[in-house]
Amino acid sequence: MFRSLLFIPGNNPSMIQNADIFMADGIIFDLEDAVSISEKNNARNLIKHYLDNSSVLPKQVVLRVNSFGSEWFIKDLEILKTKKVNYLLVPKLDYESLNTISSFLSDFEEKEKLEETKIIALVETAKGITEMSLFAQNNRLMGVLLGAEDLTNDLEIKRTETSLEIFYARSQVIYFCRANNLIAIDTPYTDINNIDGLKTDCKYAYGLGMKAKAAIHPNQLEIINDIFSPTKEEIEWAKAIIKLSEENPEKGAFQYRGKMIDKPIIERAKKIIQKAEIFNLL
């Protein structure tokens, strides 16, 4: 479970060495867009060396590989041999490419005697968005990250502060993730100096149903974690609801502060407490 994921360029040794101290729930070591062609091999070696030799790692390690079919994809998979990668973030996924990659990974894992690596799908094309109903049921998937910058480029439209142009894409990600028990991860907010804009964007995405958000700078993490966490008020409310439900197990419904509480509300309270426990908020 995530609230925040921080992108770290694979060719940035100082950020890589400090990856475990950032406030992110997961670190995305990026071998793709953040790394120039001339730096691909260097970035791969830096990440592999860090994972092989660091005594303390981030809570969750995500590896953003280059696209399937590129000359770097197979080389990127060598990092899986460290057995320190929790998830692969694969760019520009759609139905056909996910199936192909899943089959390829199975062969690679069998050959190298590795456990199955789950995939976070980076969906950043119109094809990927419209095919989510087909590939969201893939057993390898654990989540979907919306890539709004590439998506709006694919659509030949402008990325705006209001984000109205990605409302449909966000909704697709949210609903298909919920229907298939995947985590919906929102696109990064790219203006790292606009704190108010980040807050607005986080609150909007969270209100729609996104469960986490990617970040491109460490200074975004505190706000993301705060907004994507249960509030103190929500936690106290959830505790009270669970306490009352346990004290009255024979009642299908009861009142709390003038409102009717039944099974769906109790389940929501339990989810709030579960998140609070995972994120050490109790």
Given for the second form:
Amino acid sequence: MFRSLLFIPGNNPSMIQNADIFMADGIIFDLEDAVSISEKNNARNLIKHYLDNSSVLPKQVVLRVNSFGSEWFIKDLEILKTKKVNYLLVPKLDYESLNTISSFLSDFEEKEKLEETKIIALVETAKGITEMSLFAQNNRLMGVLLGAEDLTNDLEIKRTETSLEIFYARSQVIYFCRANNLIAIDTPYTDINNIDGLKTDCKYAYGLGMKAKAAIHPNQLEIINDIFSPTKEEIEWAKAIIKLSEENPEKGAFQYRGKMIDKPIIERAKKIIQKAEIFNLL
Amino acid sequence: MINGVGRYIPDNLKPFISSDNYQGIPRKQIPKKTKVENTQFVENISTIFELINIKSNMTLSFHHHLRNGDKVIQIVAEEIKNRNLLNMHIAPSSIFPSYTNLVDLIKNKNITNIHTNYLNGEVAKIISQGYLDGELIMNTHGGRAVVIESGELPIDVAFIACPVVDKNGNGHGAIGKSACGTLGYAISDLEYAKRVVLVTDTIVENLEEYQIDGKFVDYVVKIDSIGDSSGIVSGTTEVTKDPIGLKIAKDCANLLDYLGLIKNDFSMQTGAGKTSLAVVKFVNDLMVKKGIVGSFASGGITKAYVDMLESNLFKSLYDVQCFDLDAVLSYAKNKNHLAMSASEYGNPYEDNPICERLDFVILGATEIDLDFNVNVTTDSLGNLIGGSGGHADIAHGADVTIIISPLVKSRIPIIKEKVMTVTTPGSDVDILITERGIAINPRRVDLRQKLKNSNYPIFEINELLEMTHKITGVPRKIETDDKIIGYVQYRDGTFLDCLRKVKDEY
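Alt. form predicted in complex with its partner chain, vs. the form predicted on its own above:
Starting with the chain above, the whole complex follows.
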């Protein structure tokens, strides 16, 4: 579970060395878009060496590999041998590529005696969005990250401050993830210096149902974590609900502050407390 | 003998005992200069050398307010070279990378002894290599005032670059084509040098307000240009964008708030580095959010503090040197932007100097050791790269002294078992804030108690050292040459450490 995932370019040694100190719940070590072709090998070596040798690693490690079919994809998978990668973030994923990659990974893992690696689907094409419902058959999937920049390129439309152009895509990701118990991760906000814009974007995405957001700069993390965390009021409310439900185990429903509380509400309260525990908010 | 920070000091020098040892020792002051004749206006530096009979073995002093834009020290150095004067002792308050023509004079033994508070660039490099024939004495800003007023550093001639001078010999720094702001480092030189020469490029009829009092001035020399005022900019006017620096700065501001130090009428000082400027920004934000008005900020003043003064977040600024042109303009126009001399700033023998009125200071470090001793004078190999400036003055004076630094700089761990050079004694350093954790000096039981139940990642400093070594490995021990090239002198006039020649293979 996470609220924030920070992209760190695979060719930036000082950022990699300090990956564990930022406030991100997970770090995405990026071998794809942030790394130029001439740097691909160096970046891969750097990340592999770091994961093999560093005594201080981020809470969760995500590796963004190059797209399946590129000349680097198979080499990128070598990093899985470090056994430090929690999730593979695979770009431009659609139904066909997800299945092909899964099958390829199974062979690779068997050969290398590795445990199954879970996948976060980076959905950033119209094809990926429309085929998402088919992803549910794949057991490796643990979440979907919406890639709005590439998606709007694919759609040949402009990204705007209102983000109305990605409303459908955001909704698709949110509903698909919710229905399949996966984490819906929102696209990064790319205007690094616009703090107010970031806040608005986070609140909007959170309000729609996104459960986490990717960041492209450490300065974005505090705001993302703040908005994607349960509030103090929510935590207090959840504690009270759980306490009442434990005090009244025989009752299917009861009242709290004039409102009816039943099983779905109690479940929601439990989720809030679970999140608060994970994110050290209690 | 071994001094109070465990360093060897030759027996003929007064060893550092403790940072408050000066208390109870009476202030020693030679009589201030008395002028015997009217200020003379002359056409060039060469004439001054004739009139004063400047000759070999004399001591000449300078200030550094024009920083990298200064031409005065270079013009005087050229005159020393032309006249082939030997064994000169110079006492600039700092030496900047642009002062390149001192290099040959040092190598040729025209200049053989130096007192300064900070040095960087080519001059620092050749002195590190052992080219200075005599000794380098590194003072603090307050300590320089002490050795001048006590007569320990007798100055034969003070050359004071002064952006504007009037017909009475009064001078001001904040106006004129080479405006550089306050002239705080020149005041002790003005008052105690045997001869005072103002070097200017602008003469006006009468100055109503002035910082340089003409009653101490023997000569005024008008030259074409004393320097380029744009060169006074410290090089750092923007808040850091480095995520590590920003994290440290944010943690620092939050810690200050947690400790209750951001409160009405508080006072602060920071360095002018990019991370320090980030701390100022975050403190600014906290003050706005909480509706807090501070008493004063002090030190080298930057635009960030000028903005806070103009936003009424501080009631006044005490400024010993302007770090950028916004500060120069502010000093010229804002009556609450006040000049202070180096003595008023950091002289321990002053009554209530500004440094002792500070609630907290935020400082940098090149190295810090397990005893919290800080080095800002040399790098880890022993090369001279800076100096105390006001570091040791305000570290002692402030109620809480905080060092901010990443644990690793250019793959070199900042925490050492022993620093290469002690610039500021660890007894005056309270907190170290790094990107991976915070260490509190065991002497500050009060701060440890306050932070005991906080969520801050508090470690012992040796734990931070171990954490660093896990990342970088354990660096090999650096050896220095046996030759002593100079000394670090503490603000009370005692000696903190020796400076040694860097080994040839480094």
